[in-house]
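In structure tokens, the next block holds one chain alone, the form predicted alone.
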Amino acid sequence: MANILGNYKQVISARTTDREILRGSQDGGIVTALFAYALENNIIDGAIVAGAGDLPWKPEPIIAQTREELLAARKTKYTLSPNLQLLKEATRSYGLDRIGIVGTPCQMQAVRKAQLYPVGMRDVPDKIALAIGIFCMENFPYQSLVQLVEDHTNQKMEAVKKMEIGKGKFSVYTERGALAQIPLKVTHKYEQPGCHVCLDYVANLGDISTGSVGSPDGWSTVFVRSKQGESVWSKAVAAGWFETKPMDQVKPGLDLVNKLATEKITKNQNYLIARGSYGVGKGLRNPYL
């Protein structure tokens, strides 16, 4: 399977060095930590993140325009915050000409859609200064987190502290020390049905990477991909924002993502090839073709 993790400059293994973000990160702070960057030396006017919505772990977009912003928005959220909608209202309401946006990989296709074809989208594209797209198997409808935790872990949704997938598990770490695991084969059915047209683990489109996929734990694997995410990096890293190892020094390193990325890639194409033959007489349509 041809260049399944994407076109990409440089891949490294990364976590910042700044340790009031690094404390309440997911993994390496990469997201928080560029955009808090990029902020700082007026590469990006603010940045659309997600932040906390009104019920526990169910996000809701916002435009950080602030280092406290950024902090109060960490860790992965296993349910999808439309970051795009707010895209337009950050260049007409808030007046921003250099939008930084995070988002994972099918959101990162909707961006540079936007960007090529700006229908309702007039004076956005060229506003968009930094684009980071994070891996993604597969997440979940907010209801579905919520019977998956509840109902699954027997935790509450407002006792959790963090969520994370790995090592073939999905577990759940509450505030009072507990940490509940459960088989990803149970999660399966709980997955948002659009994730398995998904062809994208890595978020190619992204000007920057990232995901904990293939580094250590506490470090966060990050892909260079565009001209403006190795000019941001670059200069990131020699301000001393992060503290990097090359990927053939690190484990499991990058034979993991090649690994997840090629098995999210043949699942979903043979899901699109199966559901060509659903209902009577005309099957549902694949989106790429």
The other form holds:
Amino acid sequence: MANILGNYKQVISARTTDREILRGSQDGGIVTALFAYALENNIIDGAIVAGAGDLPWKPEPIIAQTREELLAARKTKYTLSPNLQLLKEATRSYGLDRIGIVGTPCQMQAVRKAQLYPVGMRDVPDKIALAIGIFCMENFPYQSLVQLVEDHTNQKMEAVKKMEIGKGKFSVYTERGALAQIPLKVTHKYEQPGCHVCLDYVANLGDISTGSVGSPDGWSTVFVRSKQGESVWSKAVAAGWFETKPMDQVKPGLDLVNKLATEKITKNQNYLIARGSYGVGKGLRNPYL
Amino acid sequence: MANKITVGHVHMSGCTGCLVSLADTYEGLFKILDDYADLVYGLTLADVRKIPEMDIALVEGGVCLQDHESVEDIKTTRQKAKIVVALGGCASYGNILRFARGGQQNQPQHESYVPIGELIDVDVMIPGCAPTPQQIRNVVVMAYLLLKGTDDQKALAAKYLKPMMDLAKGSKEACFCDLMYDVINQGLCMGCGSCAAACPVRAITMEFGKPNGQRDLCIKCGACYAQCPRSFLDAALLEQYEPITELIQGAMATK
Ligand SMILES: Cc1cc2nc3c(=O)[nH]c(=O)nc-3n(C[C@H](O)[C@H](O)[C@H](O)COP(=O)(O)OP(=O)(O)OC[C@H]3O[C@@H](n4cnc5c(N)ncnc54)[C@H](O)[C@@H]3O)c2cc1C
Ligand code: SF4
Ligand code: SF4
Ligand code: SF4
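Can I have the other form now, the form predicted in complex with the partner chain, not the form predicted alone?
Entire complex below, previous chain first.
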């Protein structure tokens, strides 16, 4: 299992210095601040993010073209936001020449596939200007999320201020200041099945990828991966948008990232093998062959 | 450049949209014709009547079974071309031609159209309606490297083209159903939305994060399935997206 953390030029712990962004972000506000910086400095014309949908905590992909729209789409929604859906639309109806997009590791794979094999992605390949990956262990169908929040933690979806997965727990913070938690193992059976064949934890194919794991609360772990990622990151840091700490000086550090990535990938690789002989003399399809 | 490959555009029953896509690479087309390929056959483009020997035949459109000339042409194409590429949904899968029932002037009896794979072996398939200029560009560059590149480039090109060769060996039908059968029903869909973006007729909407296909709208072009990251995905190749992109851009760079 070579390269479970993917190729990267540097990994650091960071958070944005923009207090307004940080206050409403999931972790260190890396995603929103990077897009805001890129928008302000004409690196992107807009970014595909998980905006508000028709039900509480049900995201709808949107193309944010202002700082306000970016800010309104902050925080992790632990359910599917099919951000790729807007990738071609961004170049057409919205006329973007330089697209930003955030997504889970599988969505970063989809972005790169769209660039190398743009079968139905006319004019997309050369217009991806900044693809930011977010770490991801698993995702949930919306109805699973409702069941977890309303049945297991006894909170109303519309009363939730923030959801968080970490330290072995699924945590729900409400607007009125309550914190309800359930052990992560309760959540496993509600995961979306497609996640069980997923072999990427830290979004190996993002220009930059980020997540909370490895860094202290309120900070993010940031992998700077591609040339484009390096260019945007170094300029944003130089412009004072982020404070950073070397990864080996923060706790719990990269070892935890490595451990979780190894666990996820090993488990899912075993499942892929098991799928190969799921029936009697018959197997289920392996998407990577 | 001496080391050019020879390419022909063979026009079966199609709308010329595929050819327009090829031309839509703009200066890319000139670059291809200047440096990599001689166009040895193509209606209105090359003044050649009989299908000649060529390295690559890009075939657009399906074959009308009632049009014997077309049937002969596709057979000749197979005999004369080293690599036959089904360019676009019609050549690959029948696409909208599947819905033809005849009755049109001035050949009302022309009603049966099949993808070229029903009559000949196809080497590479480029699904989509129309196939995108960038997908055509990538295949042309890779096909050139496969025939004329260094050993490393040959290996890379073979890896790149493999899934499109596998598509050519696979089913000759395409439908939103492919996603149902081979992705969603197999427990593989993770709701990325690529399929919805790829569909040229907006037959796919995302409902609660999963694709819903309006099968009456589907024209059977094959783009959704081929675009889906859970249809084929060579992770090692994808990891090289940066150098591969640079390679393709370098190959297409005009001075
Ligand atoms: C399903 C899921 C599982 C995750 N699992 C882990 C994990 O195991 N370990 C870990 O360290 N981090 C995980 N993360 C990432 C983490 O929760 C934060 O999203 C990440 O650290 C970014 O925080 P931020 O403060 O930089 O972003 P913010 O500034 O808060 O911005 C977050 C951005 O992500 C977008 N977004 C939110 N939800 C989704 C979604 N469902 N799909 C696509 N885009 C979305 C938002 O629109 C926004 O643009 C997960 C995220 C998701 C969506
Ligand atoms: S676990 Fe993998 S497949 Fe599931 S949402 Fe996360 S990145 Fe996508
Ligand atoms: S659903 Fe759309 S993309 Fe898929 S085969 Fe039908 S027309 Fe093509
Ligand atoms: S492209 Fe594939 S994985 Fe993505 S939503 Fe469509 S069917 Fe699901």
